[in-house]
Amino acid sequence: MDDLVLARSLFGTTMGFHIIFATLGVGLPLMILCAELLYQKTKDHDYAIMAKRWTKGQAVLLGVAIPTGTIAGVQLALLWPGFMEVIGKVMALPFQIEIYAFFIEALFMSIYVYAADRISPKMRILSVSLVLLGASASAVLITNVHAFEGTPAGFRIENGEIVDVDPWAAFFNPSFFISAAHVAVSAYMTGAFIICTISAFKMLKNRKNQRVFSFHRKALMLSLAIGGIFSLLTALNGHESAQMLHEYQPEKLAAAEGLFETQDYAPLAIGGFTDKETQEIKYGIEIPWALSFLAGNSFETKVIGLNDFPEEYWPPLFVHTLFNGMVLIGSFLIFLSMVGFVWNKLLKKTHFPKPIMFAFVIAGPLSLLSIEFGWIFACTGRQPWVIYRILKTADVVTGSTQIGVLFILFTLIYVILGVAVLLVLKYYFKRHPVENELDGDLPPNGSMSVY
């Protein structure tokens, strides 16, 4: 493989495994906050174990994202020299803000996990809100330079310099808001359905003891409840997102949906695979009309092919599977959580079927693969561009020929640090397992001794 393969390899395994610890980072607080506020709400205690037993969990997950963070970080300026020198000069402002949004996020999360029994129920509750808010504007300060890799502005490029430079034009870039939202909401969805994961496991294998079954089967119910309403703010995200590409990066829309012919009423493509001889989608299924309705909210919106384009900036066309795993999941989810919504609010019902239980258990997994999925796709769609018809990927590689040393370490290291943080999840909750917090007596004046 050549250096720029190398390089981008590397440097997706490394965004591949970060993101999954990310992703939980910003998502399981949520779950959290609304643990505490049931428990502030009802004085259930069930809820206050939920809050305590997820913030360990955290934890854990927090101790490997900040690293690979930092390792992500320092391979952006080894592994691009060129794409940092503009990032320095033009979008610096999101990595500087960012800092002050971690150390809100590591203080409260101090505050919460070592100190929730000697603090107000109302300083928990704004302690994990902040730890909330800390995260989230992580992720969003972070992806916005994602964002401005797709619709840069603030900035030209004139004679090889770099001129009129407008750091705010930049940050907030055209689709800024719409990735922003995406990263929120995507993230929100994903740590509800770890848990719902967690939870559905947990009632399969506790079906006799009816105190752990109600317990776990509390949780899958709020994890269903807030995951059902992030995946379908998710799906509505999606869908102005595909509205962005249509405006400003058509030929990855084209690319997702293995159009090659510009038209309007343009068909959606769903399943197959993209055939480069043929131009055409292979097994698929086409939704006539569709496409040109999801890119302009109306059939006759005009759609732009591949064709239109230099094949030279055709992303790659698997990235059309990409786009379709991504959509599937995503869909299948929100009917999961319709079905638990069904089954328990309308059909009264307290027992799922076991097929819908096993459906309950691939969903936190299925929900990661799509975020990976999402992840890949927009940087692979975007190619073979890194700031968008201003600066090719290749134009800004490194020139070191030990990359390939660097790949196979850097992936037996993650694959060391995934099984590792496997085993001290394991470890840790089966030295505490849920049944010797359940029985315990509720503290005075709603403390949570539970800490």
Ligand code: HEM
Given for the second form:
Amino acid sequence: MDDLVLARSLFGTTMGFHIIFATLGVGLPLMILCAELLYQKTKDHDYAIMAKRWTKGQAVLLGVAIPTGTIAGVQLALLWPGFMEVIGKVMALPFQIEIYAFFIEALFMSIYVYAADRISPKMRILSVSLVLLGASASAVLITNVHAFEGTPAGFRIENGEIVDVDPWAAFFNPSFFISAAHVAVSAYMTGAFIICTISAFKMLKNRKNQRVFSFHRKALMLSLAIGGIFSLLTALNGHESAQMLHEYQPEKLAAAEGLFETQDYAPLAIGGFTDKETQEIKYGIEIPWALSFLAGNSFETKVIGLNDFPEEYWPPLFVHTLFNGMVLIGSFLIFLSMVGFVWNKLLKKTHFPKPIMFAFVIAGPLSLLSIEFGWIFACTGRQPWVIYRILKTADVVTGSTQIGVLFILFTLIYVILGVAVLLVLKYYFKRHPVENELDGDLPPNGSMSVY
Amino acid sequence: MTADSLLAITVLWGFVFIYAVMATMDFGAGFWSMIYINKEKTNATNIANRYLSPTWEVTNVFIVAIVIALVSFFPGATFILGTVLLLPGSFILILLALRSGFLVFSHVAKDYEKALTYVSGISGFIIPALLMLVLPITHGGYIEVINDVHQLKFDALLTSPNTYAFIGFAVSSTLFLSSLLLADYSNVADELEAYRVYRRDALILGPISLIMAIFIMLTLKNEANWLYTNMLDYMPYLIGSVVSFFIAGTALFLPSAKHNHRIGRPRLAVIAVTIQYLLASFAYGRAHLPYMIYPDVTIQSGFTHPNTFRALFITYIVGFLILFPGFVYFWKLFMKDKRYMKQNES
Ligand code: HDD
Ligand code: HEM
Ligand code: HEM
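I've shown you the form predicted on its own. Could you give me the structure of the form predicted in complex with this ligand?
Full complex below, order starting with the chain above.
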């Protein structure tokens, strides 16, 4: 394998690993904040216990999120020095502002975790809110760099020199708001569905223990409400993301849909595999006219096919599957939260039947899978460009040649950290089952200590 | 050297200095909590952990801030540094990841605390050594260009006595600074046993770090003479630095101002030592200019686009104004609040 492929694999692996913890780092604080607010509103101690236990989990996840993020940041400069040179000259603002977001998050996370017993409930809520703000802002800002790669703005390249730099125009590049919103809402939805997974699993295991069961039921209902809202927003905004691709990166949308011929009344292909030889989707379902409608809100919209682009500029065709996976999971999770809502609020039934419970259990992993699909689609679908129509990935890669060894070493580290974090979480929550806390009284002022 | 690039390199230097102090504390505290893990009685491990737990995340942000400041202010330097540092940089990242991860895990999984503490303690003093390698690499002589690609000459780097002087300095300084700061911390917390232990460690390690600094100067003369002669121009700073060192040493033997039976004024020593490192690193940094990487990259040739610099600088000011109250609150909760510092459990 050549060094370019290795560098891409290494960076993709790093990001694929970081994103698991990063997404939860954005999504869980929202759940913690909701639990804190519900506790202050209802004075039901169960919510305080939820906030405390989720914070504990989040504090452990941080032990991986932060170092892998640091790796990602430094690897950008180590593996793609040519890319970072351009970014440094044009798109440095989001990286720089992200540092402030990290500081806010780090300061108030430490305060929330280590000083919870010494600060007032108001300060605690303020601290979690700032953690949420810091984490969301860092996600939005880093996504902005990704948005800039797809829709570059604010500079020109003249004879190899970067000229006419306008850093704020680069910052507010055309796809910034849509991409950033998509990443933020999909992270909130994932945080909620991970809680959904855990509480549904615990409910299945504790059907006999009424006290524990009802604790987890409250968590489940909260997670379904938040997950439902944000999965809907994710889908609506995802639709806009697709329209944005139609406008700015048509070959990416064409690859996502396996569309070869430019046409109006274009059909939407679901499932199946793109066959390059016969130029069609095999084993898929076609919905006539739907793609045109999705891309431009009208059946007459002309959607550009891959054949209008030189083949060397085609993204890899397997992104069709990734895109489908993301959309399918998104739709399924909206459906699932609706089922939960109808069953509980409209039909007023308190117990969910087993099949629904099992669906709840897999909701979190599915959501994470969707995040992975979405990102690999977004980054791989940009190939061969690292900055769309301006800079090729092959031109920015490092000239060093020892990447193979590093790929193995880093993968090993991710495996070690991944296994360790699971073991530590399991160990901790086994040692501190929720039963202990449900019986023990919390101090009257509503304070709590996480460590 | 334009005013802008000088301003930028000053900000970068400021970050490096803050990180150097915070990181030595951080890494050193990890090391000491490993060394004293079996001395339950002295509480020395607890003291280190109490300091370490809330700060490591904030410290880590500074390393990211340095990389970002380098990339955004000096993209030209990033290109060469990124290329030659691929291997050493990756090793630092791997160790850092292991350390941060296991540091957090060790607080949660008490049964595994010992094994996990060893991982974070050992990687904690190798990392400063590796980080310090970046300095000699920028002095020139260790980079060659093969087929248009900048490459690190590992054999030259690893056989140079100057390299080892820097490594020795990094390790001894880390342990010196951290033991001194922990002495101060345990003094404030009235943990007398821990104070005694850390004061003793500081007294042993201080002279060693000074010897290493002299060793750096001696080897620099041969290995990077341009830097050596430039540094001699800043002799008053270097002398001031050594004087501060001796003031710090003296402070550790003065009788305590507040308590009758205690020896030493660690707070004064900490301040003197900070001034010592500030003066020395200023002399080093100033002598290094205008080169970022000798002789290929100067702060001018690597500098970012002026428009970007202006926009960045505005965010620095706004960011600082927003963050400052947060830092003050953080400091009050963890460094001044006796309720926190005196807890028995970490
Ligand atoms: C829980 C996760 C999740 C879910 C359910 C969805 N997405 Fe998504 N999607 C992401 C998580 C995500 C992501 C991981 O956050 C991406 C990767 C890059 C980005 O900006 O967001 C993304 C990217 C992304 C892109 C590419 C943007 C680009 O290339 O710049 C499009 C067109 C869509 N999404 C569209 C959708 C549609 C139509 C969905 C319908 C339900 C959908 N997504 C659900
Ligand atoms: C966190 C979730 C992300 C995942 C899972 C992810 C995944 C990937 C993958 C798989 C590749 C290799 C693409 C290929 O060669 O086929 C890649 C490349 C890349 N990604 Fe992402 N990415 C993520 C986020 C980002 C963000 C936020 C940025 C912007 C800073 C970014 C910038 C890049 C760059 C610069 C490359 C290398 C050049 C290239 O291959 O185009 N990625 N990423
Ligand atoms: C869009 C995908 C990404 C999201 C949503 C994301 C989000 C986050 C979040 C929330 C954190 C804080 C950890 C926590 O609280 O759990 C974090 C840490 C970090 N991320 Fe990412 N990140 C993404 C991609 C990247 C990329 C591409 C880079 C590299 C340029 C990066 C660099 C970092 C760094 C350096 C940290 C550690 C900051 C610290 O020291 O506190 N992230 N990320």
